[in-house]
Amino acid sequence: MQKESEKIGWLEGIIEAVHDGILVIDQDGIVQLINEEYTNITGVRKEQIIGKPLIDVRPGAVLPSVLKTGKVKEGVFRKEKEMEYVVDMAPIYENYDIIGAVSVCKSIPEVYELSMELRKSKQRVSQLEKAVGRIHQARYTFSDLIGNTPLFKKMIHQAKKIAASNLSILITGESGTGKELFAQAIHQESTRNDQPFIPVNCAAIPGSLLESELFGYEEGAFTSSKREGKIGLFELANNGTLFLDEIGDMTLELQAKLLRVLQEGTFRKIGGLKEKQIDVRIIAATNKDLQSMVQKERFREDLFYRINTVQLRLPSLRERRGDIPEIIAYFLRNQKFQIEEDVIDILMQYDWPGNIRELKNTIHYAINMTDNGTITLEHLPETIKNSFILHKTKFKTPQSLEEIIKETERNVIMETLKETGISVKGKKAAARKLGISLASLYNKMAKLHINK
């Protein structure tokens, strides 16, 4: 059985190993133990205090009161000559009886350092919360993408297969074709779907600021930097997906730094010395011809091949006109508005240089222009009406608007039937694509003398 003196020696060893100042008194208020750190903080040596009543050596001592009240005290400020420190105090129990009390001391500089660390941690949490609040979390899945034309369905099928991998993806296509929606759907379909999806528009942020947005910076990294530093988007996207929209607008200098991150899997904050390991999937997007930019030395060839592991080219809206009625129906889904079939025919003939974004804006404009809940030709923007009329008059002698609409309607139906086929099943599919009933399709075919 361990001797009492050995137990005391073992206890003293433990107390000496603690980095806080420790003082223990017995039930009579006599000091039994102090450690070296207590001496360092208060300046009181063992020979001055051990075996003596604490109140005699330290007249202002608070610890004896803990013996009487049995209450814990925290954060008690003490000052001994030039020494300032903070003390936590608690009673010591044995079989429900108070047999002593202990005080734990921290020097003010140490408390200050801990407070500073806590403040930095709180600032970091706050910064993260603000950053996450700005993030467009991935909301769209493949089921939200509208379209049934063969070209569009083929694109979705390809994207779903790619989503399961961790390969970098380059999404190309004209402005307004829905590149970010595809990126979100890919993220949602991937194994990273429970991790962050962080988008950044490389064209919307000046090159001088984009680096700090991507990589963050340390405290005091440059003159105008925030005192607490900044968390970068790469760090926020760790284990998730970083969507680099309009990557063709990134400067060559920043392209080199991005390439290094993709190759090494590490990054360093601006002004920082420590490399941080990250695991981020990159989905990049552009409406520019990156291969042409590579040839003109405006985009790094090595970065192009790094991000172009898989390329998805989204079709323009004019390449999938058959999806226009369905997209229009989606934009009107929660609205108490309807749209005339003749107007849909006109919208299907327009070239849509702004693609789906322009179509969405057109429908919203028309909704605001109508008073009776029905969108007619007069409610469309002038650019679309003028484009339609000019397009028709280029190839034919002047016609009335009614004749133009009829001819357009006939051409659209003929093209759709050519795509879907003329069987009953094909006509049902054509009616769906045109956003009309099968009966309406037969009526129009008879009226327009379409014999199929």
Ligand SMILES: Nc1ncnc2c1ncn2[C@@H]1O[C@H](COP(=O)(O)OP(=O)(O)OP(=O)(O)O)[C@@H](O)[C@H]1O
Given for the second form:
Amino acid sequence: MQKESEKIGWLEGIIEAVHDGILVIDQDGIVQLINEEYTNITGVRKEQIIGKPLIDVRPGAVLPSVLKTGKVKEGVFRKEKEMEYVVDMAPIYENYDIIGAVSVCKSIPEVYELSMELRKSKQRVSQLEKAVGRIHQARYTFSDLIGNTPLFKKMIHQAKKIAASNLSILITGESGTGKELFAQAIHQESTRNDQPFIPVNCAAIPGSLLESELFGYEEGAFTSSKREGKIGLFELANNGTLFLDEIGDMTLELQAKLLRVLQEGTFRKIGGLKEKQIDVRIIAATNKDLQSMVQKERFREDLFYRINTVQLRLPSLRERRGDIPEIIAYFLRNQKFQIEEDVIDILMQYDWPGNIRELKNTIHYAINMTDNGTITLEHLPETIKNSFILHKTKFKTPQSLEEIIKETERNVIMETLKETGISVKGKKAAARKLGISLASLYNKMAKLHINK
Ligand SMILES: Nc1ncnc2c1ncn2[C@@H]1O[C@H](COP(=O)(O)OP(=O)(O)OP(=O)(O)O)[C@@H](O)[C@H]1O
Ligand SMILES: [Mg+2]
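Given the form predicted on its own above, produce the structure of the same protein in the form predicted in complex with the ligand.
Now the full complex is given, and it begins with the chain already shown.
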């Protein structure tokens, strides 16, 4: 018995020490206990309330209803003369029977302090979000995209038109054709331009890691992961644009998860339970042939149709050679360098497998090679010089009459083929024009190393 009363003494001590106001009623609604803080908050003293039905002393009390429903109530606002406070209430169970109920009150100044702290944290989060948004702002706009050929202008026109919509876009094109630039310009032209533009390179990040980059994870989702969890790129891109670069390199498993997000408009963090709503515009890019990947079952057909609502196929540089001089001038702007007309001619004939990126690197290389401020043939990289010499031989001085004849023959045949085309029909026409047989045209082409 001694022990029991000791225990009760302990409990009373604890209840007094708690910083919140506490009131306990038994199953009949009779007040059994209050602590000092309860008196401080409500102004009700022990002798006024202990042993009495709560409802008699405090007519508006909600706690008796908790006895009936057995349900917890949180954050109930109360006002007592000058005092404002917030109450949490819960039933007390013993062997599945409700034997009473407890209410815990916090005075408003304390709640206010806590809410101020919360507000400060929220402000900080929103500042950080804005900072992240700024870091991820797209830099390029359509005015940075150089080119005036009809083909390129058509491309810009088409891209501007779809920028205004919310449709997913698939940008295709060879390496270095400007896919990322177009993605940025589209974002900048859209209504989302004050929101983040988040690029993700699906080829650069291994599959499992890419999943956690995209979706993030909850605290303790993996044993090895950061304790505090991680925010995913989808969430960072919320209200903005997510640029999925090299989407052809995404694993089939992740493709399925991506499709789900795009269809539902919600996602779940790894290890998380709650679905979160998001509003993200997808721009995907690839230099692979997704259609043939679909046929080989290396890309999901349903995802392909989902992201391929609009396709923007960027032309290679050799399909718009007319833009080369302007692009060169653009890369030479703010520089005190000249470029010889002949060199521009050569650069217009080169095939540019690496497209604009290769042209940009070439110009920067040449700038570094010159010492008198004028770019000439000798300042071009070996690969371009070689390809030119191999194909045109214009800059090679012939050594003998035989060589001059060969050169001339080669040039004439090449020019004629350029006019007639290189199909069998074209070759027949060329042979006719040149007054030779088709067989001898083939012979000469082989001897003079004319390809195709
Ligand atoms: N129309 C353009 N005008 C000026 N510069 C351009 C244009 N298009 C691309 N560039 C430049 O070419 C380079 C390559 O562009 P970008 O990275 O957008 O190509 P990409 O298609 O994404 O290439 P990859 O497939 O290799 O990733 C960049 O340095 C960019 O500044
Ligand atoms: Mg790219």
